[in-house]
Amino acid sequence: MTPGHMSDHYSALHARLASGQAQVGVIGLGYVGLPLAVELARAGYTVIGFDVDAGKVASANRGENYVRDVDPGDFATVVENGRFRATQDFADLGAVDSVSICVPTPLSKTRDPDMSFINAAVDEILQYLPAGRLVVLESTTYPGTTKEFLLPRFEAKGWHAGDEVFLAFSPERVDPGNSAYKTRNTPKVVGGVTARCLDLAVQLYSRAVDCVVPVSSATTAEMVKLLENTFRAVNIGLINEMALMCDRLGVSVWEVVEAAGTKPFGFMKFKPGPGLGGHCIPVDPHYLSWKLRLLKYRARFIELAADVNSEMPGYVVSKVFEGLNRFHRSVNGSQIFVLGVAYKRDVGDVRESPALEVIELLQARGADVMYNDPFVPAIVVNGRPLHSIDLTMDLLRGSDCTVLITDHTCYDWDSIVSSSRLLIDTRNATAGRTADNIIKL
């Protein structure tokens, strides 16, 4: 291929992106992909969303919003005006100028990266995407994935980064339930495999995102995402260990945290809780730890924080034991009512939620466990389904112990405190209330 032809790919794609005339693909229409697709469509691009889930595709094409952080009006508008459509047919990749990969990246049972979803997406891209297009990975993964995992697959086809294909990484920064920061007003980090790759990725996102932050490489962008969430995991691990220490010392960790938080510099307030949950913080640091193990380096802070955080569900159960002992009752045979199973307030996401482990531990000790969560109608714990029960004061009064895991804003704490025989408050939701029936972390 002549140098002139190689330049043509870049120039032509740059012009289509800059003018807003490009057609953009998004693979994965979940909590990351759908908000991104809607913003790209609102920015003027024609967007095709790809997903293997027929239910999501059908809902999306009807304009039915199933991701809480997407504005229903914005979603309906881009569907009605033809700026967005969804499909299961990956052959439609042949019509797009760029494609963003927003698929899950879980860990295996051995805490190794599960690349199967990314691999499947790349299989479809290699089969259908024409030369001269932009491919951006947004799924969180280990540093080096774009250059060491994606690039060789395209090179095996005879395509070179910056010529026949343009590769970049731009980590998703979705915070479910955050009303202040959405896809558009959250700064977006972008790193390319080459300078041309970076330039085109910046061009794509700068129309849909208020602030794009270019960095020197795709690996740097991958590392940025892992630093962000490792920072949170380590600091949560620190404050959770502080909770354990305060318990031994007989002081309130919540009072300590609030007082320390009055310092106007040099301190950032983190709060203890029943354990880590969600799609990022419990998972992402392990990608970095796994990668460093391959390089004969032990990520000690990450591993220590993971150890502390993983102990918190068991610590919550120990508080249940402590509370029931006050009433001369055992966990075995007690009725335990769990409030909230989502991993954070006012969302319906239970991935990695500590509530699931707390329930499993209580069931293993013979407790009869029920739960209420207005955002989560059903869960599966240890292979057995559970369904959310209506929250009534009679049910609270009839339960031996109420365990607050998720402090949804819709809960009436005064009524819950007054109606519960025993309340284990893992979130300090009852701050300022004094009652003999409350036990806090």
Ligand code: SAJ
Given for the second form:
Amino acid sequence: MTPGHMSDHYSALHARLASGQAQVGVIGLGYVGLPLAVELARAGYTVIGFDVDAGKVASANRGENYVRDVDPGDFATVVENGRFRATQDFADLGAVDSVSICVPTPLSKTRDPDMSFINAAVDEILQYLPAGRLVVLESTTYPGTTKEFLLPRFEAKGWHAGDEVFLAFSPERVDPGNSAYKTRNTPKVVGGVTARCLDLAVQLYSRAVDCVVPVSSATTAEMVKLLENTFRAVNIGLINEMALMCDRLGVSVWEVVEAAGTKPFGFMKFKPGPGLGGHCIPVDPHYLSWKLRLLKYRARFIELAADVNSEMPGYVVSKVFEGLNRFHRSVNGSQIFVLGVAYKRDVGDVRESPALEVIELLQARGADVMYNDPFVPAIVVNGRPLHSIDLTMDLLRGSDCTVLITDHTCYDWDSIVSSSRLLIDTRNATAGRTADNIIKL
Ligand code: SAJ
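Alongside the form predicted alone that was just displayed, please also present the structure of the form predicted in complex with the named molecule.
Let us now look at the entire complex, which starts with that chain.
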């Protein structure tokens, strides 16, 4: 392979990316891929979004935004000016200079990495992407995925990283509902399989993101993301264990956290809650512990945090028992109203939401459970559908217990406190209110 030959693809692709003339692809038009596609289009690239979901593709091509964190005006503009279009036809990968893979990486039933979505995307890329293009994996995955899982698939067709294909990893850092930090102003870590791979990936993202942070390898970039999310899972596990300890000590964990938070250095505030929800924080660290098990190492903090966090829904139910006991009521036969079922405030996602387990536990003990969540019209618990009930204070007055799981900012806490016979507050949403009908974690 002559040096000149090796740089042919590289220099041509570098020029197209640098000039903004490149046509770029994004596979997966969800809460990560759609905002990325819009920012790449706003940066001047022509963007093709790929998704298997016909509904997403149709909405996207009509300029109908379906991801809260995307600015509707920005989205409509890039659709109208032709900078962005969506398709289910992966053959269009034949026309792109780079492709970013933004597909889900859930855990399987046995809590092992489910690589099926990444695999399906790579299958399409192998079939349609011409030689000399850039492939960036964004999906959160175990360290080594890009080098050990993706690269061999390309090498099997005789392509070499840094020549016939340029491979990189760049973790997504989307915080759903965060109005301060979005795709453009959140620093973007990038790691390449080779130096040229890195250089081209930096070139691609530098137009769309204010700050690009190159690291020395794709595996390093994969590990950066897992550190970020493991950091959160472990610290949330720590503060939840603090809540369990404070409960036994008769001390308010909320007061302890607030006071500790006054330390101006060396402390970062996390809050106890009903459990660990979302499709990232409860999931991503297990990609790391799974990989380390293969290397005969046990990631103890990850497993311990998971133990504590998974104990919290049961702890919430114990507080319901404690509260009903005051009124000589049992959970069995009681009417319980749950406020908020999404995994965190002001989002509509219920994946891994602790509310689902709290409701399941209460129903299993004979409670009649209703819920309200303005962001979640319906859920399924134990195979049975439940629909969000319009919240009225009469409904709360008629219930034996109100359980606050998700502190959506739209809730009127004064009315809720005054209308609830008993209020189990798992988020300290009623902070500053002293009423003897409130029980906090
Ligand atoms: N939670 C607590 N106590 C806390 C913080 C969070 O109980 O102090 C709970 C939340 O209620 C939620 C879960 O933990 O159920 C996860 O919350 P999160 O704030 O980590 O939110 P996610 O999972 O939507 O987004 C996180 C991002 N969040 C932040 O950095 C604030 C970020 O780590 C990642 O970009 C994202 O996961 C991801 O996609 O990996």
